[in-house]
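The chain below stands alone and is given as structure tokens, in the form predicted alone.
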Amino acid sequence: MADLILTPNIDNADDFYADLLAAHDGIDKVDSDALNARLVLVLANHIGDNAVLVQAINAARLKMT
């Protein structure tokens, strides 16, 4: 089992967070939120480690409070 990773792992963060909010652009809120969902599953299939994804929940779950 690999143990997720919190700290930064991104090349180039700046323009992944352009680009995902340009996939938002001209979208409603509907909408946006199915992206999101969307994109969290293919994300999610992408890791394909339940262990990972449940440490990846228990995270943006602790941001929450």
Second form
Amino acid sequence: MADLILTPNIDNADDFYADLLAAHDGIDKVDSDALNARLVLVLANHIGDNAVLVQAINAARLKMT
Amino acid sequence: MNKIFEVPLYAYERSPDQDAATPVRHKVIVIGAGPVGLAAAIDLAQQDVEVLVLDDNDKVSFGSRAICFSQRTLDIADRLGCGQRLLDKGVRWDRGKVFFDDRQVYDFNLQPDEGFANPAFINLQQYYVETFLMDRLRALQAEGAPVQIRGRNKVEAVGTHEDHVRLEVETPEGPYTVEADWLIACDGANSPTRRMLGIDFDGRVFEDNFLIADVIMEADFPSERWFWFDPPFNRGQSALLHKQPDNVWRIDLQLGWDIDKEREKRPENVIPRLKEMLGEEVEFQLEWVSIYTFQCRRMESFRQGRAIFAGDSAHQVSPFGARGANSGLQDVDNLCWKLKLVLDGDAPESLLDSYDSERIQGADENIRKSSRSTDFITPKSDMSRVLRDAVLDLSEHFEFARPMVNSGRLSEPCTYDGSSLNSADALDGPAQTRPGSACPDVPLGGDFLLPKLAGQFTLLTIDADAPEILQEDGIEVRRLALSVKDDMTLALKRRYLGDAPSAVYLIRPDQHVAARRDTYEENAFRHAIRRASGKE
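Given the form predicted alone, corresponding form predicted together with the partner chain:
Below is the entire complex, every chain and molecule, led by the chain shown above.
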């Protein structure tokens, strides 16, 4: 079973974070929430592995896996 | 208040230029005697270029101001002959802690790798840096170097001409006119020179105020950078605590936009805030208090004919990341050897265009990185804050989120990727020493690499042959022959060879890599020297 990666894994995290903020720039809270929800689903599909996704959900709930 | 601020360091004296029948022409005039202007004067004087510094003041700057000086700045200061004094007085640090709300979320070490002569950072008040640079300038003068400094010489008008600049200078004894082949304006973010030449300086204003307080206290906090997001003692805002020499501590408190600055600066308002942060029982005295706002902006070009801009006069960044004074010293480092070659007729004037493009690249990197830090520290929207707080919450539990926490990305030398002075990379070597990079230091027994690369073109050979001296169109390149065996720590191999068995590097006088190959090939290196001096 694959494990969720919880060590740094993005080459340039600052670029990613800036892109994420830019996606939210100038839209209201409702649209921002919806954007985040869609982003979660898109990323989940990319990951694909249910076991990893359960670990990700637990990490987001700040439960140590 | 410390008396270092009171004593004139370069008092006004009448100069013969004031009594000359026709304006005296100097090689280079530097306007401004802050860290950048003084460094420029020292760098030129060391290369035997005649230089005159004009400053409207006659003392060091008031208050601590810039306090974080990077490894690259210390390497440059070594080349300028005063690195050791900065190091002796400064507080070394490479660790930091990040707090969120009422708890520590993680700590970091800026320099996990070893084998550098200089530490990742020192903290040192700007007035000490200026004092040490001034001492160095006086020492050069005593040795007969062609450098002068004139206090209370305020430039009132600047005229730019095809092959010189003409300045009208006001002094306590009236005005005079003086000329220079080249002008370097190091007169700060509000540069009067820039204004007199009518050059725009537009950018992004950040709607926030920060209170800086320098306090003197006997405290046992370690010499680390402590940064708080949304702490109980400054709700909804940020805070920073950092140690300086002489038991002075820098405290930086974010205040928000809608505040009464004069009111917030009064000791009766500052002291209760600090007591909440430090604890009621801690005894302290206020040394200096200031409130600042900032902008991120740069000039479109750092050069207008014979007038060249360096430091804050050319570019301004947010203070998060210590990218102000440190980048100004990198400007000087980049500029002075080029100006020397041009003045001596060993390189075309167009070499100076590479100062513009390389340092604009540096300024844009600094503006981008410090703007991102500011956006993280001061979220612009509800969602930015939600994401920011999510990163902080995750960072407490999971290592992956820590690189996303941004309390300031600390100043590093710019790598001039794509510069017209670089030759194509011809070594399968480490990325950190690719053409355009500032050379990383390496221990060589009891010695270090960087002092051996100072101030001239060098051909660094590692387990490779090459001639001892190479002359190409007025430029002399000397060889420095090393072997991986010279460094038992293997940092030389790690930083300069990687998997390659040998390497030859052409290194510029500012210790940036111009070209590299696995072995010496005369034609390739002659081309590389021509490129690096703006001739191809």
